[in-house]
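As a starting point, one isolated chain is supplied in structure tokens, in the form predicted on its own.
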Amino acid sequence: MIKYIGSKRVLVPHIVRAVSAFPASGRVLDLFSGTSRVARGLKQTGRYVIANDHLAYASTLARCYVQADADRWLDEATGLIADLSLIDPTPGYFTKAFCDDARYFKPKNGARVDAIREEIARRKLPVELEAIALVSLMEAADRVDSTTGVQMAYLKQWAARASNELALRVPAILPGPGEALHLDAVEAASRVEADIAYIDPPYNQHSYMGNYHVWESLVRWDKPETYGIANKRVQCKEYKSDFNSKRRIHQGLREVFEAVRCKHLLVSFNNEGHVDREEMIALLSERGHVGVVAVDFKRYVGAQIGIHNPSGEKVGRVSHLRNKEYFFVVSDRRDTVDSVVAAIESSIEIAALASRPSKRKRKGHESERRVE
């Protein structure tokens, strides 16, 4: 899958373990699905997953990894991607915007993206098959980009991987049904009924539209006007989300929590977010009992590299290299909350024991069993 700030890749086993600990978990809503890592992980366990995101590239990832049934689409997708791999490169909008005017990709790879994307559009494919092809192209481009993992900027010196040849692969789609939505979070929350809602909203001022504008333009293929050194789509100037605003995020979260039609909630939130742990507990307490587990993990690579000025000189200093991800467990029953908190703690402990030398002291998680 694509590189992604806020990705829950290392946390997926804990999330699956938490969902499994609820008394009913056959139908799960992932309200802010992003790369669909979590949604795919839950689908892999046999659950029916509804993955929602309001950004086009994210909902396309969900159609590929959640909605598409491998039993129905894998053979056709394999043949399609083999055909697309043979297309001759032809430079166009993508090459000019993201290789010439900006330096996210080498022009040789940009020209391949242009040609393949035009062919996908020309074929007018069924939605699931189109999503699989677009994800294959997105992930191929991600493997040859020259960024730290976000598209707010590109590296001053070319990343070594940028010189590799763009190569399509068939995405690892799963058998079984699922559903992908492309809706505002409140609309999706009010429309979908499920046993559990997994809620992982944006948590600070950084917009996912701005962070991944190249993928948004690649999927939409609307060839928008761009601006600035990063060559962002102009829509990024106008795009506003309550979750990126310190002033509006509390109301945005409250509207989501009030709208969601699920008995149990599992909420993921970062300690660098605009809402702190106590504030989140207060918001969620209106839905029932609340328990908290915190998981310690590395910050994304860009934060570890630090901040550089336009000349490539490092400025300032990195304040910290590790974050906490909070899991808030919400249910109308206190014993359910306690069971799920215990399951997450157990999962973290097992992972910690498997990944470190036996004599090193345990660290990296804490829990709060308090209910509100």
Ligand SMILES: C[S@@+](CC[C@H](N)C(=O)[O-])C[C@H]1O[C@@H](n2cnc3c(N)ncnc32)[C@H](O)[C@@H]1O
The other form holds:
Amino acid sequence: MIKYIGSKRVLVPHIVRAVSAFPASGRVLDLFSGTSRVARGLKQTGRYVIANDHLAYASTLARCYVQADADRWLDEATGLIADLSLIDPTPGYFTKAFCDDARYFKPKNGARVDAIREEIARRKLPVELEAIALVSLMEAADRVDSTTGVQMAYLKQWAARASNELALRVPAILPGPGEALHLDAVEAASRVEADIAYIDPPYNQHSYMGNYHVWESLVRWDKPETYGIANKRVQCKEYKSDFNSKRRIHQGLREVFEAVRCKHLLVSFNNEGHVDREEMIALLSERGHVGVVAVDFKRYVGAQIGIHNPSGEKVGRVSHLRNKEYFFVVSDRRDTVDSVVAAIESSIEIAALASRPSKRKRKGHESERRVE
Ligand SMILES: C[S@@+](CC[C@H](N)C(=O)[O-])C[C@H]1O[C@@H](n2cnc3c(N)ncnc32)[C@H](O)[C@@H]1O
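Can I get the form predicted in complex with the named molecule as well, since the one above is the form predicted on its own?
Every component of the complex follows; first up is the chain already shown.
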């Protein structure tokens, strides 16, 4: 899977345990699906998952990992990816924009991306098969990129992995049905009926379109005009999500919470976001009883790397390297909230014990059974 800011990679087991603790959880809506790691984790447990994201690359990831049924597509996808792997490199838009004008990839890999992407377009594949091929290409490119995991900038010195040969792999798709949507969250929330909505919106000003513009252009293949040193698609200038705006996020969340047609909600949010814990509890209280679990978490990659000047020299460290990820559990029944909170707590404790057997239990998280 691709490197992704805000990805819930390490939280997936806790989310799956939480969802399992709700009284009914056969149908789950993941409204802001990003990499689809969470949605895929839920599909793996046999649930019917509907994954939505407003960006094209993210909805393509959902079409691959949630909508595509491995029983139907795996054999064809394996053959297709073997064919695509043999295509000769031909430099084109991708090489010029992201290897020559900006240096996200070595030109030898850019030229392979160009040739493979053109062939995927030429074949006019069924949507699921096309999504599997595009995800295979996106993930292969991600393994040889030269960034810190966001496409706001590329590294001054090439990352060692950028010299590796681009190699396609068959994505780990799962058997069974599922659904991918490519809608604004409010629209998706009002269209879909499910038992549980998992809601993981952006929490600060950094736009996913800007952070992952290369994937958006690769998937759309609309070869847009670009601007600035990062060579972003021009669309990044005006395409903003309400959830990236300190001024608009409260209203954006209120609209989502009102629109969502699910009995139970599980909301992820970060303690460094535009909405603090008390404000989130107040917003969610309109929907029922609210419980909160906080998990200690490693901060985004930029914080780990430190502060650098324009010449790439390290000139400082950020004030802290860890933050908190909150789970807000919402239901019309207080006992349901209590049991889901308890399930998350025990999942975190089990994980902490497994990774650090000598450390004391309960380290690394706090929780409160708070009901509003
Ligand atoms: C925190 S990330 C989700 C991460 C995901 N749970 C994962 O583990 O990969 C937030 C996602 O919300 C999407 N998003 C932002 N604004 C949106 C909107 N208005 N409607 C739908 N999706 C939106 C972004 O594209 C981004 O992928």
